[in-house]
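Single chain ahead, by itself, as structure tokens, in the form predicted on its own.
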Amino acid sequence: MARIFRRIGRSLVQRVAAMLQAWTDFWFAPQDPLSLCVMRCLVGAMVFYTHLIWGLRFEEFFANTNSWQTQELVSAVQADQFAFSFWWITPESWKYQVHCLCLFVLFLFWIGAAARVTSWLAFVITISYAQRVPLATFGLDQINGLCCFYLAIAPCGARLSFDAWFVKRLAAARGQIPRILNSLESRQMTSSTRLATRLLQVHVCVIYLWAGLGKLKGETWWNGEALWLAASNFEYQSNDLTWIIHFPWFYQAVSVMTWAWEISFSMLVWNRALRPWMLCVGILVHWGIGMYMGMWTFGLAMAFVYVAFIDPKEIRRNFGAVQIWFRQSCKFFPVSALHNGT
């Protein structure tokens, strides 16, 4: 009888090692950041260009005297809640170059120059820009804010980047490209990487779970007329989908399988064979909210952060299968034939 105990015991204590293990795995086990550093120069990309345009009526949403949005309005509408914003700080005859400083930061951010130091004033940044006027904030600028905290957090710039081809360059003048180039390779497997994608892939999962549980909470989801009720909606119809009134069962399967999609996300995009049918449904969603809604840039930037989803492995196959065929191209009309005339 003792034995038998004792072997229960031993089995206990293996599956619980096992599982506490895997776990430490799931969030710490040393990762590519190839993943990463692709989603740096998409939301970088998309992070400039939202500042960029900010920068238009720069006047009218950040200036004190002449703002849309006062210090006083902007005060009663965060009374109980922390938004740090350095424009509040900031001298209104420095305000302009200072927004032109951060568009220089953030481009740097972008093409992964000091990715370490800009990736996080990158996150200062936006989460600034968009404290400062609430009220014209929208879901484009909260995923703007957690790509950039969680991209500071993983070496985003330690590929596709500046800082990369800096240090490749410094390599080859001094004839040791081999030995930096192995050092690099065993330096960016780091835990970190996987820290920071494991809780974006997380949060992604909670924005889904809450979106389609919020939509729960209204008739017009249970009855699937959502869907029309928003294409019905001119001041965001940017592309004319009335038409689907003459089809009501179309607007109510889709609205149903929106939500239920969306609550389902968070538990079968972790399966690796249904994670690709998960994301593509994702893409045509935010698409078609972009084409029908207006809203690009958004459905844009929810299609970023699907990069974190794709194994960095698949993501240097595919990149390995785009040089060969430039490649196996490049055979059949030689670039020497341009200086050619041909």
Given for the second form:
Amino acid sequence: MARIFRRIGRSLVQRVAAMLQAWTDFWFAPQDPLSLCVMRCLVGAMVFYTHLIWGLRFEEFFANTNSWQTQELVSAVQADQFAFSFWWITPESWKYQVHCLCLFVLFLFWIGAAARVTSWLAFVITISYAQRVPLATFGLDQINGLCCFYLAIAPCGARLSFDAWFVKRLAAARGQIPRILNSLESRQMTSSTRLATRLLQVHVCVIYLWAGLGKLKGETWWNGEALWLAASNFEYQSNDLTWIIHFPWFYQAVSVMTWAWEISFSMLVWNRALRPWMLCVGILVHWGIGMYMGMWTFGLAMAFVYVAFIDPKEIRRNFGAVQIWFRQSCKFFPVSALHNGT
Amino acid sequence: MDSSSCHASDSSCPQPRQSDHAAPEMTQPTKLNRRQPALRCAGFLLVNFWLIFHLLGIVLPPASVEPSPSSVRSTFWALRFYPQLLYMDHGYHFFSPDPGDSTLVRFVANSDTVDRAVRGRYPHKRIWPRLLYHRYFMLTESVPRFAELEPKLYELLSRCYAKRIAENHLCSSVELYRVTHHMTDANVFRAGRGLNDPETFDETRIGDFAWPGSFAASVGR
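Pass me the form predicted in complex with the partner chain as well; I've looked at the form predicted on its own already.
Expanding to the full complex; the earlier chain stays at the top.
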């Protein structure tokens, strides 16, 4: 009897140890940051553009007393929230200068200059803008915020960046290229990259899962009329999609497939064979949102997050042509930006 | 956070496996590792606790959107500081439960000095670039939410919008209207009614606003 208990106990310990090891591997196994570096280039551009557009009507949105959302209104809306924004402590007369400084920092983040610092600053800037004007924000700001946060955790400026270019130029000047490249390679395989990538992946799954589950609460997503209703919303419409009225089977099928895809995404995207298909469907969905509902920025931001699902090795393999193009057309770009050390 | 956050020989901490690309340097324990395995292990545990807390922080906000269990809502309320600080307290219920009607704001602005009224509506399709259009659209889409749930905030919101419109058009008084653009049913559309048919619009007066003036006396008149 004691032997049986000992065996059960040993088996349990082994299982728990295996689970802990699997957990650790899943979240912390060192990973190449190339995917996140590509993502920084894309998200950086989007975040920079988003904030550039705020500048077109800066006074209208960010003035304390005579904007669409005055300080009094936003304070009342966020009364019981822990919302942070540096705009509350920025003097009114300095606001435009601070906005220009923010744009400069976001540009640095985009090109990967001092990325360890500018990525955190980009996150603070993104959430500060969004929390200052909560009634004018939408999905784009949510995705920008979470991308900046996870990119800040990882060494997102390790490749395809000003930082990497600068280090290599410095090494070239001192004749230390091979040693520096080896050292960079070793330092870039980090657990923080894996952690940030996994958190991004899990967060996207959470977003899609609840987007799908939320649709199940409505009648039109069940009877297939939802796509027609979305397409016929004149205020969202940027291209006419009312031609789908002639194909009821089409819009009804797409309505049902939308929530079915959203819910299944969180499970099927982890399967390596199905992952490309899930991502392709996602790109189609977001292309449709951009094309017909005018939300290119949101659609692109969601598509940019998909880069976190692409293995860095795949990026190297498939983007060889891009590298050659970079070599030929852009002489200042580091030759070994994608293939480190080669 | 580096992969060497736990000592390689410390069996009490699970070790991340080195991938194919792991450089030789990664597998060599540093001097700091040898000296402070307990500290590194504590750090590793802390990171794991944060990770679980963070996962809770991103799952609770959408899970607490009603209808949801009261226990989930109360847990979110207790831990809301974390997702709210990180701007991750979102429901992610895009176009759900059903795609709904749009809300616009129509205005008539009058000036004391010029005998001419400026009429307009937010948002309008001439606003460019499209991202800016969506900013205005989100402003007007907030109106019904406040009108139904937060009457006091609704008054404040209306006053802010009116003041801004007055400033944009250099006017001293503004009449505001909430315009609901109803969806066009597929069968009605087939019968020939357009998306912008006048019957699809429904208008409610928000109030008259003047500067200096009293908002409370004029609202809902």
